[in-house]
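A single chain comes next, written as structure tokens; it is the form predicted alone.
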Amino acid sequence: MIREITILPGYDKNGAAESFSSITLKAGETTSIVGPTGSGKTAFITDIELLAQKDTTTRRQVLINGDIPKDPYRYNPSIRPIAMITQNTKCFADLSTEEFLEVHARARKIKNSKAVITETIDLANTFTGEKITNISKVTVLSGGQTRALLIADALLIGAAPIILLDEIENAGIFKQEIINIIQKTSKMVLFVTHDPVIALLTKKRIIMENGAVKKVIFQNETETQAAENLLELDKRVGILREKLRAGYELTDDSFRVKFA
């Protein structure tokens, strides 16, 4: 079982060491990564990811529960303890959802994979307002729908104890059904961010500069408050995005005064 993960410094842009000892991760702690475009996220948690030692651009380290990890947590796909979901996410197998699940399904040696399968396409619904069905083609979905369903089949079927998921915000998804998702779960997961929602959510924010980590902020209560008007604000948001998608015009005062 996977308790934690500590990140040992490693080097900025310039050579530099980083001014951090060590950072601690805990399974059910929910971390954003947040900074500028180049600043060095999707870096962070590529040595995540890759579980480094030292081997890496940053030359930062990975350890599992205090140790280094074995060989086969960091070689072996179908034992991996990390599933990483970028921006670039694309499938290129030519399967339907349901194919494509079942051949994850049957990777994990998970019995009873239609049930998991059916449970994996329903979850991935509720993430996107683009309907999946089990006979759609991996390869036609968008971008959100397929994030949306490598979050679901991250959580169900993968059972990954980390998730890392970059910049899922610009995927056209509904973020805080993800969040609330993540939040009643045991596992570790990390956020590479430019979204202020999801960055107030989570309970640690690493901030990145230059690609180093520039300092750890962790949530209290005014950043609580702050990202609970701040989610409302964004549901009016989403709520008007999909009826704008749907057709909708902004004419009639009785549909306008629901956003006020």
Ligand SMILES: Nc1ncnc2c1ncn2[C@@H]1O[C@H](COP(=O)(O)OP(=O)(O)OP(=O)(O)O)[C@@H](O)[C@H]1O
Second form
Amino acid sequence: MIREITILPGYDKNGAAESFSSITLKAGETTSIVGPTGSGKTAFITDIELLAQKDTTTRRQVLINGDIPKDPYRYNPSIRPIAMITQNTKCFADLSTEEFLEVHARARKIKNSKAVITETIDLANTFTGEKITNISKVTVLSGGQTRALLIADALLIGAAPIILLDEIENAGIFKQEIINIIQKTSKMVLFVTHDPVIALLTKKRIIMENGAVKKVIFQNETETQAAENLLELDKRVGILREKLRAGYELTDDSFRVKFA
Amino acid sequence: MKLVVIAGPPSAGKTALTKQIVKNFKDKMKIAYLKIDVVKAYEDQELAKDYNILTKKIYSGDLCPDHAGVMVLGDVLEWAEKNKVDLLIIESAGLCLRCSPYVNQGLGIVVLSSISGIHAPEKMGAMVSLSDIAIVTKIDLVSQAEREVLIQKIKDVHPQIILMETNALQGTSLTYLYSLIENSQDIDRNNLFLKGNPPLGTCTICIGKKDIGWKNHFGVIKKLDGQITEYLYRGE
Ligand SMILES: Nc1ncnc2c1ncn2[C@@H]1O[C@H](COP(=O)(O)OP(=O)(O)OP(=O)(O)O)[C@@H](O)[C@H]1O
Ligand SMILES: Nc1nc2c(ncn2[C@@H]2O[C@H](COP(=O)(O)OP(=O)(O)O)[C@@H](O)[C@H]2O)c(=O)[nH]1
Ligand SMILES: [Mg+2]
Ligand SMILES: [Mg+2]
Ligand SMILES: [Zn+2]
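Hand over the structure of the form predicted in complex with this ligand; the form predicted alone is what we had up.
Below, the chain from earlier opens the complete complex, with every other chain and molecule after it.
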């Protein structure tokens, strides 16, 4: 059982020690990682994914339930309690979606994987407008489709208690659907994001600068309300986006919204 | 002296991994490095310049590079021992998928890139199945699910293999590899054997004759639809 993970400080890009003493993330907690391009957001979640032991560029150390993780965890990603969706949106495996999920289910020691494979493809299709079929080659999926499939895979096949998501907003997938599902689970979820809606929806915000954690901020009440409002707005933008994507013209008066 | 033999297809990250190993051990051990390649290799100059270690290279030319490696290994061991080397690293050309350069002592490491394709482990034959350790590189370029799928495929080929993943440019998560190298036994030069069975023989093609067609060749040649017993071919 994973109750919490602890991140111990490393060094920034200039080799100066990071200023926090430790950061602890708990099960059921959502966290966002924000900061300018190149500030080390991806490096931060990669440290968690690799369960870094001062052996990555940042020289941070990651503990599970307060202890140094055991070796098999560190060297076998398929038993690691972590699923990470990277910024990469390409798959190189020359397999169909079904075959890909089948091998992954085998790596994760799932028996009778047929049902979960179908479920995963169905879930992925709720995240993306362009349908993924079981015979689609993973190499020809679009960036958004690949992300959608990998997120569904992380939730159902990886089924990991810790989920790391790197800029899901850029993939043109239905962000809202994903957030809804993730908010309902008891998982520990980290979003690397440039999106204010996601950043405000999470309990904690970790601010990155120059390869180091600069600050950790807890969501306040105003922010919770701002998040609610932004969410409403975001939904409307989403509806508009889908209408435009589907080739509609806007004539309905309800779209005369004032974004002021 | 400890021995590490590194194999893997071209551009898998063998040299990038070698650099990380050298960086980690250079202050503790005297290191020598041999690069075996077919036509061109620069690694020896680069490593000698950047890390100030002993290096050597050989070009196998018309010979199969693993074959060439086997032939010169004796000389290389002698050279390294004469120079009081503690750790000898051999980087193979990584071209011959029939042979494998591993010996019965020291560590045999196969390097595979995350983007080399899902069927690579099966196609690489002895290079994977006779190795002790597999290092999967370029994990920074693919998703986690895809890495797990590739690792599963490697395990299908070699269930006992010790597997590690790294971003070889940064040398992430290699502490376990370093401890395996550090704890590996010193080799005994008089009891060193190849792990794999080398090919049965060579032929006129192996030694670089360019002619096309059966009548120009003799040696151990397999016809497209020939019987196994017709391996030995004496020319037409
Ligand atoms: N503490 C550190 N020490 C040394 N190098 C670092 C550190 N943190 C990050 N880097 C390096 O800086 C580069 C940029 O970092 P990273 O990719 O994590 O940025 P990012 O915030 O995710 O950027 P983007 O928004 O563009 O995705 C990478 O090459 C990374 O390895
Ligand atoms: N992104 C990334 N690039 C890598 C990694 N390992 C090696 N490379 C690059 O891949 C190319 C080939 O690597 P090299 O070590 O020369 O391969 P070799 O032919 O097997 O020796 C070089 O351009 C390396 O910089 C890695 O883990 N990540
Ligand atoms: Mg990033
Ligand atoms: Mg090389
Ligand atoms: Zn050969």
